[in-house]
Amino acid sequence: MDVLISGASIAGLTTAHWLARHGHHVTVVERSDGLRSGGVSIDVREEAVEVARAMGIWEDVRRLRVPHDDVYRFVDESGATQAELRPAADVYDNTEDVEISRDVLADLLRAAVPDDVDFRFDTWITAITTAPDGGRAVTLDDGSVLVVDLVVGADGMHSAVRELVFGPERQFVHHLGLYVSIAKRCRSVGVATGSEVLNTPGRMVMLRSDGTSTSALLGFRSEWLEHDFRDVAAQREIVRRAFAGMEGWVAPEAVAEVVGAEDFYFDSVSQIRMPSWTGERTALVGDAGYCASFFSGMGTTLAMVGARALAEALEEAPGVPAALRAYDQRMRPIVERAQAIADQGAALLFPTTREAIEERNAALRAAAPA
């Protein structure tokens, strides 16, 4: 079967591995000119551990995991620690969970993709229609047309495949009332281990060490903001305004790092909620179909598990339509479980008042081991 995958990040690379491994002819198109880089560390958890094992990359994932101290130190404007949180086993309670650099995991996944997979960078999909043979006719940005048996949208929360096949993005976005912006590597500020967090009502500045460098994460509460997710200059201005007047600790320096970062990232903390992730000879994998949100810690796991589930459904079911229905059914409970925990950290990391900040710190102090 001929398959076209849109997106060469975690979801797309894992899907390419599994579909090629099951004997399909796979082409991957990616809008950027290479594997996307940047972003903070990500988690390989629960079912994704078994996926990594089956791909033959698990030992490398463990070996290259982030060697940092998992502690959050909540500081005041002077930088003095007011409370600490050391996450124990979380709601997924899996001692094999691994935190790893997104770039490192992407490199491991790319190396696991069979050589006969055709990668086309600086290329994207502009139209998808039904071909005369019942397949999908996919028009690329250069005007060329590929006729394939299946299109896989693995192109993130702002999926072009989803937009073309299922309709406008906004109808599927469930906004959690937060925005986040990131600079992966800071030059002027840093922490040696763990994370340090300064809060003012509805705003957060976090510095997070991965053992070798420090990332800066800015987050703020807000209703939905209408903006062009490709207009980076406008996004930088949104962040600058959101953190205007936030002084103390190293907040001004951290904000400057993020706003001026070459690898600047900005997006809403949202989920993608859809009644089905499959259409006519089309399937969505990862954030394109079921983004659980930035703070769920489950995006990578859902992408890797979804990729394998799609490949196995295509292998086991009698025909593509039945396989797509089986994929939907297999992933639904996994996705619902992940999305249900997504906003548990919001009250902790984004208190809305000064009183709430003090109450959080007091509760953490009271719960700390003697």
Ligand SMILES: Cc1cc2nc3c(=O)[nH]c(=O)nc-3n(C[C@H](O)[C@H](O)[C@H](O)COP(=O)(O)OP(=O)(O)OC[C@H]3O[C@@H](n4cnc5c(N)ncnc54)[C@H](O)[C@@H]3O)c2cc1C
The other form holds:
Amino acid sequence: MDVLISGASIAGLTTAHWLARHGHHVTVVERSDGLRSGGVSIDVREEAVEVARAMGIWEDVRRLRVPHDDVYRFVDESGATQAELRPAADVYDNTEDVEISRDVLADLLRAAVPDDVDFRFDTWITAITTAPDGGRAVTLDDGSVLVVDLVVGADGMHSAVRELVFGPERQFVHHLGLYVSIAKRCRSVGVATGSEVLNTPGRMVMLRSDGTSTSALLGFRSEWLEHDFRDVAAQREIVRRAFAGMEGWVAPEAVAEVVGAEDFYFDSVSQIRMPSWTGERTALVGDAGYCASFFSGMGTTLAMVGARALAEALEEAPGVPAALRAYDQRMRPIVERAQAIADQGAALLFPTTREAIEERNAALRAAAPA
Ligand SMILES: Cc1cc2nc3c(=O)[nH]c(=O)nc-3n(C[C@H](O)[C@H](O)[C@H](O)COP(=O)(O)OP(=O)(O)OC[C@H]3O[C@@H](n4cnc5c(N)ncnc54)[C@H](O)[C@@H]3O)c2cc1C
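Please could you give me the other form, the form predicted in complex with the named molecule, since above is the form predicted on its own?
All chains and molecules follow, beginning with the one already shown.
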């Protein structure tokens, strides 16, 4: 079968691996001019561990993981620690729940994609129609047309395939009231110890160390903001404004680092909720179909599990329509469970008032072992 995958990140690379491994002829188009870098660490857990194992990358994932012994220190404007949160001891011991740099995982997945997969960077889909043989005729941005048996949208929360096949994004977005922005390497703020967090009402500046370098993660509460998700200059301005006047600790430096970062990342903390992730010879995999949100810790796991589930359904079901139905059915309970836990942590990391910040800190101090 000829398959076109849009997006070469976690979902797209894993799907490319499994489909090529099952003998399909795979082309991947990616809008960026290479694998898109950026972001902090992501979690590989639950069924994704088995997927990584079956791909032959699990030992490398474990070897290259970020240490799990994360302590959250909540500081005040002077930098003094007000409270600490230490994850339960069994989290440290759980070797089947791994945190790894997003870039490192993407590189491992890329290396696991068979050589005969055709990658086309700096390329994207502009139209999808029905071909005379019932397949999909896909127009690329250079005007060329590929006729394929299946299109896979693995192009993230703002999926172009979803927009072209299922309609405007807004109807599927469930905004959780938060935005995040990241700079992977901050040089001006020193090396943090674990994760250090400063809150003002509805805003958070977090520094996270992986032992050698420090990332800055900014978050703020906000209603849905209408903006062009490809206009990076406008996004930098949104972040700059959201953190205007945030003083104390190293917050101004961290904000300046994020706003000016080369690998600047900004997005809403939202879920994608759809009644089905498949259409006529089309399937959505990963955030494109069922983004669980930035703070769920499940986005990468869903993407990897979904990629393999789609490939297996195509292998086992009699024909593409039956396979797409089987994929939908297999993923539904997994996605619903992941999306149900998505906004855990928001109250802890984004208290909305000064009193709520004090209460959070007092509760953590009271719960800390003597
Ligand atoms: C730069 C970046 C940083 C991130 N940082 C974090 C993080 O720190 N923590 C976290 O939990 N999650 C982060 N995420 C999200 C995380 O990667 C996903 O939630 C999860 O791994 C599922 O991945 P995905 O492949 O479905 O989507 P994504 O990782 O979002 O990948 C989508 C891919 O599709 C490409 N693409 C987009 N539009 C098109 C188009 N029209 N045509 C072709 N290609 C297109 C993108 O460039 C990207 O490579 C980040 C995502 C990105 C892109």
